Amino acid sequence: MSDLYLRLVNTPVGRTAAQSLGLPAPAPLKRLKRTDQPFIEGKVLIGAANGGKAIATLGSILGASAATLHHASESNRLADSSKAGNKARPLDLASDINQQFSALVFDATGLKGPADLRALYDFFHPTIKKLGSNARVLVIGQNPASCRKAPQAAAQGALEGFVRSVGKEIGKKGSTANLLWMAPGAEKQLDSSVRFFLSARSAYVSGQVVKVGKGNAAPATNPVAPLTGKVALVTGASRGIGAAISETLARDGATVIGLDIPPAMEELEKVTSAINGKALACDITDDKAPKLIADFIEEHFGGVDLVIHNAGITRDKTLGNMPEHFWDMTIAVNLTAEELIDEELAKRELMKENGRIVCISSISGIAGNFGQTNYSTAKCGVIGYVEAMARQLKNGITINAVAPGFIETRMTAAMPVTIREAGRRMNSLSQGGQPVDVAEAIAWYCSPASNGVNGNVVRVCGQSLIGK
């Protein structure tokens, strides 16, 4: 559904009404036009605290960009600014900056305790109201829980509550900030991450936190197509969400299974024949369900590289209102029958090596929500069986999860007026996001270039201001 506030103050009028009322006016959000368009283009500047680990990594992946790179200079606490490569040219931050810059990106690795902190101020104070609109803010730190003195891990975990507050200073120009904590000598595996975050790919993700680990070496893909050859699972594919999770990995290489219940195969056939896929119709609750999923699995691929549990539904009404079919229902969809699937498919080893499973958590599962105990209770169990399977997959398997905020479906379109505006407007960027957007955060996790990013809780939401 349109958004017609969100068109109506990009207009010169709207603008200047909204201004006057002090409403906000969110601006648009420039989302990925063609799958060989460069992850970051424009101005981009580049700093490290002293000591940073991943400074050099950075310069390379920035230097082989389609950006102008700098990288901050004559400042005492910024020194290993200058090791980001050869390809970056020096810029004093003391001096005044005619520049507007499409990204922002430091390497925090480097901080040893609280007094380290005036680095992040000497970096963003003279740069931060440079930034131009749909512009990126990236921080790169160490996992606090690696950090073997409590003054090091204050510093590396106070980068979180930074990165958050960034993100809300900055969301009105369509601008985001997120933060990625490495583990020691996974420097190797930022390059992923970085690109995504970088790129008009996230651009509803912001003031998020990915912890990237070691994982294997990323092996060389096509990185127009980075999914060719790869097998990919989709369940409630048949519209919304699963429908654009299902065209995007298309877009990316994958041969997709789409799967949804029997009553919406129509549906369902229109998105897998138009991105040469196939259709699988089950109901996921069903006892034989995990069976007949593994048995289309073997007899037409011999196994799966992709497993994306989207399936989901709602089934809304306060604790003490609510039947227990609508208990049951909601737990066997949204929860159980992800943990059954993956199962028969570990069982029958159809999980193949470095597969990516990802499961759909929400917002509700975050925050909670009033008449959604139900939901609320699946979607966070959700997070919990994440976390736990991610230190038991192996053989390169990673396990994460996405928790969508507010997006744009037919579901939120047939919503009251006013409940409508108001999701729509409680985030950071003040507007609701697109299926597109959560399917662009599953590609990036489905990249095997990520085998870094496991466990994680990411959240499409344009930084919501409910939850944490």
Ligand code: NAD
The other form holds:
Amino acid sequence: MSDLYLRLVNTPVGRTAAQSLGLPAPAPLKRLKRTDQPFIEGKVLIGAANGGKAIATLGSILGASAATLHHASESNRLADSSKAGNKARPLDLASDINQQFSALVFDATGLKGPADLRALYDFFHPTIKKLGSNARVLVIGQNPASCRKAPQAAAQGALEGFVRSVGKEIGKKGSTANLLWMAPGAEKQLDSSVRFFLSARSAYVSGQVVKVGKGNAAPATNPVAPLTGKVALVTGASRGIGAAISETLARDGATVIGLDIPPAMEELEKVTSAINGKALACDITDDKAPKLIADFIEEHFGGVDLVIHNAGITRDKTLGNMPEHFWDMTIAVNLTAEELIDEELAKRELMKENGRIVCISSISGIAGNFGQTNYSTAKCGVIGYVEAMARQLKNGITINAVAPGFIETRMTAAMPVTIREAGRRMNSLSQGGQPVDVAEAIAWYCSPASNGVNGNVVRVCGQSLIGK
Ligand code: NAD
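Right, and the form predicted in complex with the named molecule of this protein, after the form predicted on its own?
Next comes the full complex, this chain leading.
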């Protein structure tokens, strides 16, 4: 779907007109072009507060991206991916600080109380204006709920407000800011999340907090095709976000079973045949659906690694005007079917070890929306389901959700023009996301290296103003 305003405002005349009228001038977002490109290019400045536990790991992740590490002090380092092979040298703050950075990464795990928050100012104040466009800010902290002392919880909790505000300040240049909460001892699990949040794959993800736990040991993966040998089930795969998820998981090496309702078979087969996948006609609300899906998986593959519950519908009406079948259908497709399919796959032991379940919530589920009590109820139910299941699943299986904001699909193209324009602009990046943005977040959850990423709900919404 096309955002005409975004294209216009990025012409010289359009930019000048937008500036003089005080209108938003969103920057075009850079998305992944090739899977073998470095996850980040340009210079990355890494800093840490005293006692940071992630700094060494951050150094080696960025070092492994053909970056040269320049030690500024014990805590500040410069990773320069444009000068692979350079020997480390001390960072000269006076001159190096005048360069442009593609990312600022700060290890705040060592913050012990409110006074330590000054370290954020000291690191970001002189550098934030040196960020180029489509740049990244990534802060590593810890979950305040896991802090034993109140001052430490205060400092760690403060990081959320910091990151969300930074996201709003840098969003106009297409840049993002996010926070990882690293559990004690989970340094080795940071890799996949640091790579995702510093790369073009997270173009439309900003202002988010992600829990990274210890999980099973993360295996080494082929970064170009990390899902090689995996079997994925994607529901609602014939179009929109589901088609993008199928294509992205196949790009990363997975064999995809695309599922959709029987009337969508022609479209579905176009998607699955282009990626050498299999098409399965099934209405997930049918009583027989869980068994049919499990039988299909058992017969063709013997098991499944990745289950992506993408199928969804809206049936909007204010509550007093809503016919009961609108309520029932919306809850059945968006929530009940997911639970019943997972239950059947678990009962028949078809979910493989280190498997992944991903559910699709929505910012409407988080914030509530006029005329969408049924949809918001279902999508918020998804969050409750994910959080409970994350505590119960065994064998290294994880479950997470994405909560898309305004994504350019047929669903949003059908909106009245004023609501559509508001949806597009009311976020820090002042534009809608693409289906691939949701798919990239799902591919990150699905990576074998994401064993420590469990029980999260990440919004893919450009830091929408809607929601908490
Ligand atoms: P879409 O309407 O383009 O696609 C949904 C797909 O689900 C369709 O192919 C449809 O046939 C299939 N489906 C519906 N009912 C089904 C059933 N009973 N059994 C099997 N398949 C069924 O929607 P989309 O915009 O691509 O949305 C995908 C998911 O993302 C949905 O869960 C939606 O609620 C969610 N979402 C979308 C947006 C957005 O901006 N587009 C925002 C938030 C959340």
